[in-house]
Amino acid sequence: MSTFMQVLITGLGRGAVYALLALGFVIIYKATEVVNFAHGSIALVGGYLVFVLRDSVGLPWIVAALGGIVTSAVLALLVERLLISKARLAHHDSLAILTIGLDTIFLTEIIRRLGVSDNPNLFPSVKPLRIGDVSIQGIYLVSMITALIIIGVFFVVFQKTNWGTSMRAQAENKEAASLMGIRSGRVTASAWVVGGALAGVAILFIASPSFAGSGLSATSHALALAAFPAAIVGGLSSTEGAIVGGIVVGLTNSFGEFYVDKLFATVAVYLVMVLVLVFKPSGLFGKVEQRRV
């Protein structure tokens, strides 16, 4: 029983991080209808800045971490302002392919810069917590608390502020929202900033040996991309679905890794995504768009 609880808590801890990443995917998609495949590499760039600011510049970890989060947010904003917003007439599929190209460029550059470094660990060591027979790795406890706070704040802002109202209105009908005076450009830009910042937070946990078995590396990028199945499972149009999808992916990964092996755990995440798409193509919480013929 204690082993089951440990695997369960590990899955919830990983799921909390995937939920943050999936939420970023969904926010950007709701604002622009673009699937941002560069999400993982934007996180990686933020993680690299944490490494540079901490190990090369010598800043305290918390300052370096904030610098990395801001870097991811600014990079996402630059992608939206300099590329996505300039291609307004382009089809959403073309913009998604554009982000695939950016992902390759960012990933290759960061891996080149890391070179032969020993995959830097971005998260400080946290002592495990023991409750009865159950030993909880500290990083998973911190990831759950962090995700709960950030997601809680996000939903309050999303439901109670003018920004949240504008975001929801634009997601429902962009043209109608524009006619009501909502500035589409500002809403879209802010969505990319929030999505980038969430990726910057997530990479702090992902690039740690406790989470990924190594520090910042190409593996971190692959793990960040596992948030894409999480967003699909929950439904790309649903912020609540992103949270549920993240937890589903985290638990699938954790139980698959413990009861079978690491390779199966990776595959199992995508198997779950395929099954959901077969039986509920819009995702568990996604809405089917109705079109008049």
Second form
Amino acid sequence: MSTFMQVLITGLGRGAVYALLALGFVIIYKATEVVNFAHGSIALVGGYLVFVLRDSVGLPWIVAALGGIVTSAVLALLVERLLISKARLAHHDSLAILTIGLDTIFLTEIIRRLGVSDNPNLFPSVKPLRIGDVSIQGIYLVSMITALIIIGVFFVVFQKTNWGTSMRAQAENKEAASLMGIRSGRVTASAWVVGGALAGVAILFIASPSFAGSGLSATSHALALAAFPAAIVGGLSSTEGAIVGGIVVGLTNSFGEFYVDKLFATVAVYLVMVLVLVFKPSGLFGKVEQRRV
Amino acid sequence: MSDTNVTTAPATAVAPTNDDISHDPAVKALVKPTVWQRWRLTIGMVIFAVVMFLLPLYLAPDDLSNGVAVMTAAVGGFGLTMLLGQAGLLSLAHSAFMLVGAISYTVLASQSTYKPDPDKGQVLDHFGIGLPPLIALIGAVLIAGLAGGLFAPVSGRVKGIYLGLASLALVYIMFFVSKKFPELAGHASGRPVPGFSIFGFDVDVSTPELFIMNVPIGRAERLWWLYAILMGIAYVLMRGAINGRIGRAWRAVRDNEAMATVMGVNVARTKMMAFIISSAYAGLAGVMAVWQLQLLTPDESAEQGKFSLVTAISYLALVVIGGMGSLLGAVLGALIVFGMPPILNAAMQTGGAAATSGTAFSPTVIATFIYGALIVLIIMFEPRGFAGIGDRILGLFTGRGRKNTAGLVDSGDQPGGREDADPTEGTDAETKV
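Shown: the form predicted alone; wanted: the form predicted in complex with its partner chain:
Let's see the whole complex now, leading with the same chain.
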């Protein structure tokens, strides 16, 4: 029973991080209808900045972490302002391919900069916690708490503030929203900023050995790819779905890893995604696209 | 496509019966191909054959092996450019189908090998059937096509970008298969791949006995010719498919599924055929890839390696750079994406420690930057890729008349122009994925 609890908590802890990534991904998709393939590498750039600020500049960890989160947010903002918003005429599926191009550039550059040095660990080690006979890895507890706070704050903001209302209005109907006086440029830009910042938070956990087995490296980017199945399982257009999808992916991963093996755990996530897509082509909570003929 | 309705509707109204108007002499005159349109494929293939026959006599073996890699990529690119540009289906699983082809060929063509085992005496090391290479090649292509067909429950239902993400799963599944079944896909040290031979003409020769113009015809030259022949066949077949009935069905489905259904196109079957043909091409490219290496080794991870996500993305880059749906564009894209690293390597004269130390701007890094940047720039400024740029340049010489036909009619491998008389059709359709 205690191992079951341990695997469960590992899954929830990982799921919380995937949920953060997937949430950012979904926010960007809702605002611009662009599937942001560069999400993983935007996170990676933020992670690299944390490493530079902490190890080369020598700032305390918390400042460096904030710097990394801000970097990811600014990078996402730049991508939106300089590229996505300028290519309005392109179909949004083409824009997704554009972000694939960006992703290859960012990823190659960061991997080149990291070189053959040791993969830096971005998260300070947290002592494992013992409750009864269940030992919980500290990082999963921290990730769960962080994700709970961030997601809670996000949903309050999303439901109660002007920004949230304009976001939802724009996701509903872009033309009508802009006729009502909502500045669509600001809304999309802020969506990218929020998405980038969430990716910046997630990389802090992903690039730590106790989470992923290695520090900041190409593997972190590969792990961040799990945000895709998470977002797809929940449905690309649903913020609640992103949370559910993230947890499903995290649990699938940790149970697959414990009961079968590590190789299967990665594949299992994608198998779950394909299964969901076969039965619900728009994901669990996604809006079913209805087409007028 | 919508235009066909508009133009045929009055014609059928005027005609006394509702017969097929394609036999009407006036209609026939309207769609009659010009002499150039009728002969350009033959002329092009003759030029291609002569050039490809002569090149190995002048190029160095290194250039030949780079050229062979580019031809492999071009064949794979034909499949993906059709899928993305003609049928409008996004796939990130091209490398997975390549792996299906590579494994199938190796299993079909090679004999089973056994290794000594202390307990049982002999255990199966690699499983093989031992068919002749040609049969194995055809089998591998068919199996890869079948794998594409098996994906139909997903590819038929899931649309647009969802499909791209769903196909990502195939890369992971095939990586898993290649790791879990080393008897089929080779152990970490690799599994030898039988070379191609037909009627006693063997591609893998150690000592060349054949000389043409004093050039020894060794493995590099033979491989080049074999790949050139395969690429020529692949091009002609795909061009025929795109020009033919199924090509029109693909474009109809891409532009508007509801409209395609109304016009009598079976949407599910058309999409499945697109996936089957595309993955068969990927399978052929996979076989060509392992022929060149002579060794099938599983990738280290699902993200990096010969049959990994990176390769799938390179193929996508190739298609976008060349112009979605354009076959000649795919050749150009293959040259840029897969031919650039060795060219840069030769130009930079690096090699040695600097190129491998990780932090250096190695040719591969620079090539990746260039093609990443090209994807971004092409989507931003010319969604039709280099095929579109080529059309624009041709348009400068032939005047404005071409513009009215949206650059589709004469672009060689962007057929269907006769039907797509709508000037906006060409540009509009290309931006859709």
